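A single chain, nothing else alongside it, follows as structure tokens in the form predicted on its own.
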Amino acid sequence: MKIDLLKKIPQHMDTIILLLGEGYKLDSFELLPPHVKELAEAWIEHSNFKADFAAVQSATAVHKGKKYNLIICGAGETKAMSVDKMRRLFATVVRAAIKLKAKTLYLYQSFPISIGEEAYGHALAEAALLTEYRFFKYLSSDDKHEIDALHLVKKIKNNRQFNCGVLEGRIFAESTNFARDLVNEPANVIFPESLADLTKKAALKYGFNIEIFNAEKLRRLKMDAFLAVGKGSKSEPRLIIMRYQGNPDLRNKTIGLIGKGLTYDSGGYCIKSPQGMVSMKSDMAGAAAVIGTMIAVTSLKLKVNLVAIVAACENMISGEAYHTGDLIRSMNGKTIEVINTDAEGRLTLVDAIHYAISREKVHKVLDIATLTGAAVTALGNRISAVVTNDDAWLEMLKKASEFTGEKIWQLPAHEEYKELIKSQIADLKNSGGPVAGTISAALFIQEFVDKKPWIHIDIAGTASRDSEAGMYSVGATGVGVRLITQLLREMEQQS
């Protein structure tokens, strides 16, 4: 989709969008064709349209024998307009345009740009490209509708900043859509080896470094916790290591991103219900998030140093699968009693985290994972749970959350909760039971971060949607790509 500022008003417009703030006046649309203004005035009066936030109406009209669409959307009070509110407004009108099968959109806005031209362009591009996304790859009749162009019809102060924002927003959105594609693919297409291959292709295309370890290498590294999870599958595990050095002067300041990479999770011998297994192809959404982030960061050429690691495997049942009651040893030497074979993601994450700290020498760790059903119970599918040992770093993540609209909520990491993961026969047990499940899982991971600044993001609820809303279609959301990329932008500015 082309997104730009309109330089010349054509005689015929496919689809016209009017964004109306409180107390709007149609006279403020000096570039709006007279016949459209007349239609809009009559329509607004007839329908008693109120410019409430995201209230939208659409219709089709004819002028000089040519059909066009008119979409009117309320913006509510515009003085306190945020980047996220603008993004949601844009998503509302783009979704309305898709329903009308519109091809070229002309966007008029009755109120001034109060968030800055760069942020405005960023939000516009993100909303347009994320809202248009659908995963129709395997439909024999492809119903996907693509919009050719979105033109902003407005005089703005700084065209260069607007265009820069559009470029950045496009990178954020396309990286997120890449992650969405990975998560939406079925498990017979995305498995450890194919995920590693696709990541290698992305590394070659976007320019970050990659190294992939096979099972034999993992055995030599004594990544036994990770290997235990994948033992039941015919598909061999893969450790995918991605590196990007955007600031060579700060080689000792490398951030470790760890994404959970369970390409399918049956639950193992603690088997899930059939209904519970349907969505388990998405148990690698954390992996997709860090891969998408690497694409975004490389494309933006951010001045940060990153190592992103995915421990990719399947949790299946066979004569080789690990059992409840097993005692396994992690890469850092700590022993773990397996209480629940469906609490597998944390076992893969801790070996990946220890590798990042001990071999890659990262100084901060952020892990992202579809980790616990408890996170879904507590926060639903709109907010990701966060646990951390570094409040200053969390404040930066909160700022990134406000910009991207990917909401987070901090859960406590009190010492008392560590009682839940104490074992009588090992250093730790891999499940704390039915209470405080998100917290105990995070505290299990914290035992392996070696006191480094650490943030854990549980996206079990937010990784996918079962209905269309705003920028999100049914299926994968790509959550985490925009949030982490914006966090890294915040960190770049402070370095």
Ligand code: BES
Given for the second form:
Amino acid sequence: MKIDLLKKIPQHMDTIILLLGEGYKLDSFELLPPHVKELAEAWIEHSNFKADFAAVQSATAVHKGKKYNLIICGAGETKAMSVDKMRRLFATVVRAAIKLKAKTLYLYQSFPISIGEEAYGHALAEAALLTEYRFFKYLSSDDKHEIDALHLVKKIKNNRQFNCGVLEGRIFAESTNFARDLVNEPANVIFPESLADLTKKAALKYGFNIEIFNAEKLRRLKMDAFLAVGKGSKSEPRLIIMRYQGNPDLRNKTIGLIGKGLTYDSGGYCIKSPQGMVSMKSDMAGAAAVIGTMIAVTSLKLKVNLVAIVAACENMISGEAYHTGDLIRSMNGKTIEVINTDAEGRLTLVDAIHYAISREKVHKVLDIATLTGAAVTALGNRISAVVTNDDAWLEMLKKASEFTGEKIWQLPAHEEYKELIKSQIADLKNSGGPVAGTISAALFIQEFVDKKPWIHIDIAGTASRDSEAGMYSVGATGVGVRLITQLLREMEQQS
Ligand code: BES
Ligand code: MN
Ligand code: ZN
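Now show me the form predicted together with the named molecule, since the one above was the form predicted on its own.
What follows is the entire complex, opening with the chain shown before.
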């Protein structure tokens, strides 16, 4: 989809979109053809349209023998517009345009751009491209629809800023859509080796450094917690290490991003129910988020230094699989009693984190994982849970979250709950039982961050959706890519 500022009004416009704030005046649109204005006026009056936020209507009309679509969308009170509200409006109208199978969109807006022209361009491109995404490659009936172009019909003060914003928004959206594809692909397509191969292709295309370790190498590194989880699968595990150095002056300041990469989670011998298992191809959404972030960061050439790690494996059942009661020594030496083979994510994460700290010398750790059903119970499908040992850093993430619209909510890393993961016969046990599941999982991970600044994001609820709404279609959301990329942009400005 091409996205730009319209230079000249053409004879025929395929689809016209009017974004109308409270108290709008249709007369203010100098470039709106008179017949469209007449139709809009009549229709608005007839339908008692109040310009409420995201109230949308569409119709098809004919002018001089040619069909065109008109989409009218309210924007409510426009004085306090935010990037997120603009993005939601754009998503609403693009969704309406897709329903009409529209090809070329002309966007009019009755109110001034109050969020800055760069942010405006960003929100526009991001919303349009995220809304257009669908995972259709396995559908034989080809009802896929692509919009050719979206033209903004508005006087802009600084074209360059607007265009920069569009480019940024495009990078944010395309990296997110890359992650969505990875998550939507099933476990017979994405397994540790194929995930590593696809990541390698992305590394070559976008220009970040990559290294991939096989099981033999992992055994030499003593990553036994990670290896235990993958033992039951025919597909060998892979450790995927991605590096990007955007700021050589700060070579000793590297941020570690760790994404949970369970390409499938059957639960192991603590087997899940069919209902619980059916969505477990998406148990690598954390991995997809960090891979997508690497793509965004390299495309934006951010001045930060990153190492992203994915411990990719499959949690399966076989004669080789790990058992409950097993005692494992993790890479950092701490021993773990396996209470539940379905609490596997944390076992893979802690070895990846320890590897990042001890071998890659990262000085900050951010992990993102579809880690606990408890996060879904607590916060549902629209809010990710976060836990940290560094509130100042989390403040930055909260700011990023306001910008991207990916909601987060902090749960406390309450010391007393460490009781929950104490074992009688090992240093830790891998499950804290049925209470405070998200916190106890986070506290388990915290034991391995070596007092480094750390943020943990549990995306079990937010990684995918089962209904279409706003920018999101059914399936993967790509949550985390934009959030972490925006966090890194803020950190870039601080350094
Ligand atoms: N991958 C799951 C968590 C999950 C649940 C993600 C629902 C997305 C939707 C994770 O590996 C898991 O099974 N966690 C267990 C932990 C428990 C055994 C301590 C859970 O949440 O039930
Ligand atoms: Mn599990
Ligand atoms: Zn899992």
